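A single chain comes next, written as structure tokens; it is the form predicted alone.
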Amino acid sequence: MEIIEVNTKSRPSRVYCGEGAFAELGACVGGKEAFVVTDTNVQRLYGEQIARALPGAPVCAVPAGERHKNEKTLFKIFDAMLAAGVHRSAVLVALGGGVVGDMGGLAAALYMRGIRVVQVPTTLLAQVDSSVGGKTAIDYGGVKNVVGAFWQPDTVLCDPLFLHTLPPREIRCGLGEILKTGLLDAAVGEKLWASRGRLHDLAFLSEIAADCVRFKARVVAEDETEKSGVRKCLNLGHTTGHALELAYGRRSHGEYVLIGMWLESFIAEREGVCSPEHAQYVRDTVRLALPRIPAFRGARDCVRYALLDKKNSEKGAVSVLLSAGKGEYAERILPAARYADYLGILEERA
């Protein structure tokens, strides 16, 4: 097990990565009152382990799935906290995937003006990305993550024991964020290509998860709240991915990030940000996890969802585009009509 420090100005965090991380939960709570937020799927699978780790702690199990990541569910968490008599000295334990982590983190940020939170991510995507860095949010008004706060966890416990119950689609979802890191960090990218036959090997995924956390920890420590712009690199593939996710649903967040990176490689090439060879490298990397890019009928219409994204400006859709060097990127603001034309690439089967 590795311990990775996330040295942010507001609150430094520790991330425990590897077997045995979950066993540290009781020590992380430190004898304080604990309140657990999870979802119905995780409660069914790991309810007994939760009870053993935190005897007597009240548990709020919310409905599973992105469509429940909204203000109604958030206030159900608040209702449960009030009913349990949770005090401001308590520790909220967010035990689940990205949806639980985002909502639990936001509940901790808001309840009594802020209480401590421990993140226990149970999906590959949450372990390599969303549980680290303090971004918390709910979806509102048809826009992803538009209501939220930066609220750093005290501790994050990334234990591979939870990966054994994930379906293949959830593994592919996590690979979306892992491959994104590989495109931003040369060392991670080289390891992925060298081990491309092991992308569904849980031992390898646990190892690469720690590499992804180390990379994100460096970025977040430098730019905790996306003020300087360094952290914006983590939005690679997300402008397009979020727009498609809102419009079409069904697929996982990570799959849409993969599709977003694939499309944005064409944008980077045609906008002169990168060479055709580097754009092809990006597409080849995406295909390690998603060999066939699906076609999307009416994809041009998704421009309206892209323009709602919180990252964008009044001038158009903001995309993070990889340039010639590994890890180097540029931002481009694309007027709506031009971005819609690029979305049209997805109307043809890749």
Given for the second form:
Number of protein chains: 2
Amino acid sequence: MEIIEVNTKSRPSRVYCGEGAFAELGACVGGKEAFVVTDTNVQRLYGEQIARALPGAPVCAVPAGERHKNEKTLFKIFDAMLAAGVHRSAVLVALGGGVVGDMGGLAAALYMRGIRVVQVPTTLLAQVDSSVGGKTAIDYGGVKNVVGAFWQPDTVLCDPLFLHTLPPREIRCGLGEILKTGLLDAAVGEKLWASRGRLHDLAFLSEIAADCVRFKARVVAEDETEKSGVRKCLNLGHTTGHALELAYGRRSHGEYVLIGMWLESFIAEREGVCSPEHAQYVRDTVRLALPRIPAFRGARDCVRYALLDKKNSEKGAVSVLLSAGKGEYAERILPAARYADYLGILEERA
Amino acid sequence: MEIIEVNTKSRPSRVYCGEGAFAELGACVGGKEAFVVTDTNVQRLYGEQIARALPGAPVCAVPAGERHKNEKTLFKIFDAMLAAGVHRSAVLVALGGGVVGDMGGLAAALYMRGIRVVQVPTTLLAQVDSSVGGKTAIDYGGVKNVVGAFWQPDTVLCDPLFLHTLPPREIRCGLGEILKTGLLDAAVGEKLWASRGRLHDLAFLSEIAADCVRFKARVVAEDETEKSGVRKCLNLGHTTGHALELAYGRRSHGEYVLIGMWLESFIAEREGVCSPEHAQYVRDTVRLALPRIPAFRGARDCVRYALLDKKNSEKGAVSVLLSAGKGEYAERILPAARYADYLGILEERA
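Starting from the form predicted alone above, please write out the structure of the form predicted in complex with another copy of the chain.
Complete assembly follows, chain above in first position.
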């Protein structure tokens, strides 16, 4: 097990990566009152382990799935916290995938103006990305993550024990963010290509997860609240990914990020942000996890979702983060019509 | 006009106190996109001035009154922000009393994980207390301010121009927090007693408001998030005040704080926290604004509201902040039954 420090200004946190991380949960709560937020799937699979790790702690199991990442579910968590009489000194344990982490984290950020939170990510996506860095949010009004807060966890426990029960779709979802990290960090990229035969091997995934966390910890420590722009690099593929996710649903977040990176490689190439060779490298990287890019009928229309993206700063324009080279990125702000034309590439199967 | 700096760790803010403060609004927004949150009363009285100060800025007027300080109104603000296409670089202007400030501040804290906010308090209460220090919240599940965040405003503009249209009830409400400050800061206390004939004179109120802001700025700079305990002193009278407010409604927040301080003077005396003379001084101070303390039938039952208070850290016990002497305070944690007995004092008219 490895311990990675995330030295943010607001509150430093520690990420435990590897086997045995979950066994630290009791010690992390440290005798304080605990309140567990999880989802019904995780509760079914790991309910007993949770009860053993935190005897007597109240558990709030929200319905599973991104479509429940909304204000209704958030306020159900508050209902449960109030019913349990949770104090300001308590620790909220968010045990689940990205949705549980985002909502549990936000509940902790807001309950009595903020209580401590321990994140226990149970999906590959949450372990390599969303549980680290303090971003919390719900979706609202058709916009992803538009209501939220930066709220750093005290501790994040990334234990591979949870990966054994993940369906293939969830592994592919995590691979989306892992391959994204591979484009942002040249060393991670090389490792991924060198081990491309092991992308579904849990031992390898657990090892690369720690690499991804280490990379993200550096980025987040430098730019906790996405002010200087450094943290924006983590949005590679996300402008298009989020827009497609809102418009079409069904597929996982990570899969949409992969499709977003694929499409945005064409944007980077045609806007002169990267060489044709690098654009091809991006597409080849995406194909390590997603051999075939599906077609999206009417993809151009997704521009209206992209226009709602938080990253945008100009009316009528869309901000995209592009891979400019190995370990390099650049932001481009495109007029809506030009971005819509690029989306048109997705209308035919590749 | 005076400028008071609030040097908090998360984000320093500046409070402009005095005539001409409102005229700085345009400059504070500094050419950025602005979004105004106000209430229907303030909109009726000052709608034109707002439109002149921020031409073209969208205005969201929420229904007036503490009972609207809830999640429904908060999400209506988000609806309006999304409909207006507000960007992350925008400035939210919260222009109104404490309710508008609390909800507008929380909307700013959460929209796209936080945008800048300028507070323009229009009531005496908001000018002397709630607009400064970054506490934002809504009430939920019968608990005051239980969902919220610490989110420092960039700027606070306290202009006496708004005080002219306040009804006497609102002046008394502000006096509650002013007299509380008088108990916490000996110099403010002396000034209040020396000028006790001018407590309804707007020129005097505007002057003492700046003193209260200066005091609060010191406290908040030392303990922004109520962690070290220093900021807790601002809760004098509030445990009982909030419990009565939840149980009986109708009266203003400041009036309940006055009644709370009156009752808690008996607690302080009987618990040995202060001398009988000081307890009498507290009651005399309260009477400067509230000559007669009303009786509350069934006041003992309010203990169940006090048990939900955020300050509590032990199950079955109530935390109260007590005036221990001029400029001194102490926290006491009382078993629920003992606190309920003290509440019994309120059952007979004083």
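Computed from a predicted structure; not experimentally measured. Numbering follows the first chain given and starts at 1. Between two forms, the rigid core is defined as the largest C-alpha subset superposing within 1.5 Å.
Once the cores line up, the CA of S319 ends up 2 angstroms or more apart between the two forms.
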